[in-house]
Each structure stands twice: as structure tokens, then as C-alpha cells.
Partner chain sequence: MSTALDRERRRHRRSRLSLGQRELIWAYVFLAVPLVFFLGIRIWPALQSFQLSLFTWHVDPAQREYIGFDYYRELLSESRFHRALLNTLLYTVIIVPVQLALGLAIALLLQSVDRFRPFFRAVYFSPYMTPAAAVAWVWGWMYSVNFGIINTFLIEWSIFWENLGLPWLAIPPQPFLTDPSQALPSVAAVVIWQHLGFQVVIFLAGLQGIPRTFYEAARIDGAGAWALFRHITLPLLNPVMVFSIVISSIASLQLFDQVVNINFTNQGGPLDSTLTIALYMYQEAFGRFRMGYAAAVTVVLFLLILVVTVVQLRLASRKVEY
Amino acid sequence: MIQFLRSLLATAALLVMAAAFAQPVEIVYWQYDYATRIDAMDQLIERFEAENPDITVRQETFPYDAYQQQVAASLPAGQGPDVIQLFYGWLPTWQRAGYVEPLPEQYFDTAELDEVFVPMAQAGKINGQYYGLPTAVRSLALFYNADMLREAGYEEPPATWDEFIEIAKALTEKRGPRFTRVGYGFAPTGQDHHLVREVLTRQFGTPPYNEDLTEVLYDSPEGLAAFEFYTSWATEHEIGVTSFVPGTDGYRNGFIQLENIAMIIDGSFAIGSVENGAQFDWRVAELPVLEEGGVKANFGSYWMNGLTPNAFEDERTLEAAAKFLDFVTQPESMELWLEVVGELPARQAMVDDSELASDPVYGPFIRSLAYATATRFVDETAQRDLMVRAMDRVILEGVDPAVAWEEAAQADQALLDQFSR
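If we take the form predicted together with its partner chain, what would you give as the structure of this chain on its own?
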């Protein structure tokens, strides 16, 4: 009897083990809700599952506005994703609260990653460890309505900021006290806070922060000049107003649909929307510089794929998650992402030998990558807010730019201090 039971037990144990091995591991992937991104990821998952029949990947998405909220609530409850897409600027706050883990050394070689990815990917590192890798990167460029420019007698996009102001002025129209068309679509909460912090400050001669992210450097005459220059577009030159078209993407909608904004500065992620919506001759140009041959600067950014504590639950899940993360950052995946979403590849070799550099639309963005920096944020939300506040103080309240700029720098320094503590 006992003999029989023992053999039964052994068989059962074997069966269970076999089932466990045969059972595919399921991992969950999260990103925010954006049609082309979901589509691209679906295709990548299909390819990945074909290569790895023992792994299934479930993609779940949430509206952008509710994304961080979902993440914040799910992970502490032990729910949610194993692999997750996050904006690189969120990393410090997420890492502090334990929402992402460093990529395990047994699957990812830091030295190799340093080599093959574009330099801005290093913003995904904390204390020398990578917390995630990009499938694609983005940079900024000037989108312009070539029909409008031509109508005002300009065949070429502006190469310098002075030309930019001149063209924008010529295209701005008012009826009575109200603007009916603006030369530039102001977007303080859109890309303008990056434009000032990362592009204009560098062009005027100062990086925004020091190397180890302990000190605000834009609090200098050069930095102030950059800020004064930006605010003068609204206060002195009146080439536009903030909230000209209401809504989050008002500046983009005004450019694409309402055709009452001649130029906007936006990321490569906007290419898809413009392509689908614009009914006019739209074009893209590299960001202007101060003077011919002057310093070029751009803001690079990306969404990175990271691993949550969920992925570390057991060895099989971790292996599957690491495999998937590796897969979505391979050159073939980047090609697909570029094709479907329109975002630029994140591997240096692909950027270097890309035919895209001469593409009329992608070209300006690809060329910008060579001199783009991804700002090292400590708290992107708070750092964006203080920059927007400085702009509002000057443009809406008429405060002296020097005062508003100093306030921003102090608030920013306080955040840096808090973080390095």
C-alpha cells in the first residue's frame, strides 16, 4: 500500500513538474494608450512569441493621463506589469519608490550597452546601473507650414532665431485685440520648457546642470539671456500667445487642423499626427541657431523599457522578461518601431549609417540626434512645473524675467539638493 502511494506521489510530482515546464510563462507588458505604439508592440509580441513558444506576452495599455496613476496603484498591490514602458524623466522618482529594478547583470552587460546605444540612453542609468533601455528615441525640430511661409515670401525655413522671429512676425495676424493667426505656437507645458532648458541655454553658452546633477547652472548671465530671449517672443515680438488654441495639444491642433499656427517646435513623435492630419505643404527643419555657424543644441528623450519588482518573482519570469526586453531593443524591432510609430532608432550604428539622414521628414530629427542631450531630471514633473511657472510669471504677470528666472533656479536647486541627499 505504502509502496503504491509512494509511486503515485512520485508520478504526480513528475507530472506537476512537467506541466510547469510545458506551461508557457506569461509576462505582462504595459505602455500608454497610443494607437501606433500599440500596433507596433502587437507586431513585436507576435514575432517574439513565434521565436519563444514557451513565453506569452500580454500587452495592457492605459490612457496617458492615467498611466502613472495605474502604475502607482497596481505595483504596491503586487499586480501589474513585469516589463513596463516609462518616460526616461520619470526614472528617478520611480526608482526611489521601488517601481523599477536595475537590469540584472546576468542578462545585460552594462559596458556593452554603453557602446551600442546612443549616448542619451545613459539617462536610464542610476549609480552606474541601467534601469531600462529604449526601443526608440526622439528629438525636436521645427514643423512649419510651407504654404504660409511662401505666401509671405519665404521659400526657406528659418536658419537662425532672428529669421524665425522675422517670419513669425510676418505671419501673425490680429483682428482688434484678438489673434486670428500666430507665427509661433507657444507650448510652455509641451516642448517649450525643454526648448528653454536644454536648447536655448546651451546655445547661449551654458549647460543647464552640472555633470553629476548637483548644481543648477542656468542661473547665470547666459542662462538668463536665453530665458529673456524666449519670453521676448511673446512680450516684445508678439509672435504668439500662450493657450492660443485651448487644450493639451492646442499648439499642435492649431498647426495641423485649424491652420492658424505657422510654426511649432515639436518632437519626432508628432510626425504621425501631422502626417495623418495636415492638408497642406508641411515640412520639418532643424532647430534654428543664434547665428550662422553658432552652437547647435537639441533635446533628446525617450521611453524606456524597464523591469518591475514583479519580474523578479521567480527565475523563469525574470528570464522571460529579460528576453523580451532584449528582444524589443534589437535592431529589427527598432526598424519596425520606426516604420509603424515613426520614432527614431536608439542604436548608434543605426543612426550613423541610416539613409534616414537625408529623408526630408526624418532627416532633421536624425541629424539633431548628433547634438541632442536628454536632460538628466531628478523629478521631471516638478522641474517642468517650475519652468512653466517662470514663463507664466513673465508672460502673464509681467514680472521681470530676472526675478522669475532666479525663482525657478532656486526651486530647481532645492529639488536637486533633496535628491542628492
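Please read all numbers here as calculations on a predicted model, not as lab measurements. The term rigid core refers to the maximal set of C-alpha atoms that superpose within 1.5 Å between the two forms. Positions refer to the first chain, counted from 1. What changes on going to the form predicted on its own:
- After superposition on the rigid core, the Cα of F108 moves by 2 Å or more between the two forms.
- With the core held fixed, D281 shows a CA shift below 2 Å between the two forms.
- Here L318 counts as shifted, since its C-alpha moves by at least 2 Å between the two forms after the core is aligned.
For comparison with the form predicted together with its partner chain, would you give the structure of this protein in the form predicted on its own?
What follows is just the one chain, with no partners and no other molecules.
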């Protein structure tokens, strides 16, 4: 009789568990507002739900400037998403705040991830554990209006920075003291802070930080030379001006829609916007170098998808969240993301595709990945802001570049020191 009751209870328990797992589960996904990214994720969610009819994914998005504040207000209160997208540079801060959890080994094998993803994806690890995976990665390139260059007598994009300045000068137009068209769209808050810190400093001879991210290295003659070179584009060569088209995306809007900016430096994520909006012959080139055969440098970065503590509240939610994260990082999802957003695949086998590397639009970005660096940050937002402040101090306030650069380096070092305590 006792054995019979035990069997009956065991059967009942299995039925309860089976019923629980048969219940539909909804998970919540967050990312910031960006039209092509939202579109791509909507399509991925539709495909995922078709393959997993017992799981529903609800996507919620927020303006970029309010995104981190929304996260800080929601997750500590046990609200918000199960799966969340974050910039890889935010990881140290988010990990310390408890916004994201290590990817569980029962669903994600670290050794396998090391092998199949591009090396820069390992910037998403802390203490050997992955905290998220990218659907795509990015690098920088020069977008240019080929019609404008051709009208000015240039058939090819600039290969060196001297050629870049020459062409930008030829394409800049002024009426009295005011610019009516600029050769280069300055974007300190766009990608220019990466251009200076991650690209120009390396081309002039120094990495921005040491390997263990405890020391600022750009506070050197080489680093200062890089900064002086960049600010001279505005103060000496006058090929553009900050906020020529106002707004965070002003430089991009001026290039795509207003057609009063001839060249911009932007990430591969902008390809979709340019393709959808530009009504002229636009093209892409790898970033120039100081001299022919000189050092190539680029900034590699990515947004990764991580799991929040909410995903771990019960086994069913965790299983669904892990399954969704795995789905959006599969090759088919990366192909869709490339087509819709323009961001590059994050799997090494796809990056090695020779056909993709020779594509006239994607090719310059893909080839740049071979020499791109995904620099680690301790506080990406604060480190970006102090670099932007240095640019503004020189270009808008007329401060000596050496003074502004020293201020930035000291403030940056203080951030590193604070984080390492």
C-alpha cells in the first residue's frame, strides 16, 4: 500500500511538473530605440515564436538617453526585462550593480563560445564567465558622398588623413563666416570620441590604456599629437564645425537627408539608415592612415544580449530566456540583422566569408575587424563624456589642446583608480 501511494504521489508530481512546463511563458526583452534595430528584433521574435509556440517575447524599447536610467529604476525593484541588450562597455558597471548575471553553463558552454565568436566578443566576459553574447559587431568606416567628390574632381576616397583634409577643404563652402556645406561632419558625441581615443592615438603611436586597464596611456606626446591633429580639422583647416546640424544624429542627418555634409565617420550600424534615406551615390571606405603603408587602427564594439536576475526567478523562465538568447545569436539571425541593420556578423566563420569581405559596402567594415580593438572601459559613459568635453573645450571654447587633453587624462585616470579600489 505504501509503495502504491509513493508511486501515486510521484506520478502526480510529474503531472504537475508537466502541466507547469506546458503553460505558455512570456519573457520581456529590452533594447534602446533605433528604428532598424527594432525592426530586426521584431522579425526575429516572429521567427522565434513560430518555432516556439509556447514562448511569447514582448519587446520594449526606450530612448537611448533614458535607457540606463530606466534599467537602474526597474531591475533593482524586480521589474523590467528578462533578456536585455547592453553596450559591451557598460558591462563592468552593470555587473557590479547586479543588472546582469553570468550565462548559465547548462545552456552556454564557455569553451564553445570562445571558439565560434569573433575574439572581441570576449570583452563580454568577467572572471572567465560570459555575461552576454552579440548578435552583431561593429567597426568604423568613412561614409562619403561620391557625387560631391566626383564634382570636385576626386574619383577615389581619401587613403591618408592628408588626402582627407584636402578633399574636405575642397568640399567645404561658406557664405561669409557661416558654413553652408562642410567637408566633414564633426560628431564628438557620435563616433568621434572613439576616433580620437581608439584610432588616432594608436596611429600616432600609443594605445589609450594599459592591458589591465589601470593606467591612462594617451597622456603622452603621441596621444597629445593625435588630439591636436583632430582638433586642427576645425581650428586650423576649417573643414567643419561641431553641431553644424544640431542633435545627436545631426551629422548623420546632414549626410543622408540634408546633403550638406560630404563625409562622416560612422559605425556599420548606420548602413541601414543610409541605405533607406540617401538619394545620392554614397560609398564606404576604410578609415585613412597617416601615411601610405602606415598603421591601421579601428574601434570594434558591439551590443550584447544578457540575462537579468528576473530570468532566474523560475526554471521555466530561465529556459525560455536562454533559448531566446541562443536563437538571436545563431547564424540565420545574424544574416537577418546584417540585412536589416547593417551590423556585421559576430561569428568568426561568417566574418571569414570572402564574398562578404569583398562587398563594396560591408567589405570595408569586415576587413577592418582584423585590426579593430574592443577597448574595455570601467565607466563607458563617463569616459566618453570627458573625451567629448575635451573636444568641446578646444573647438568651442578655444582652450589650448594640451590643457584640455591633460584635464581629460587626469579625470580618466581618477575613474580607473576608483574602479580598481
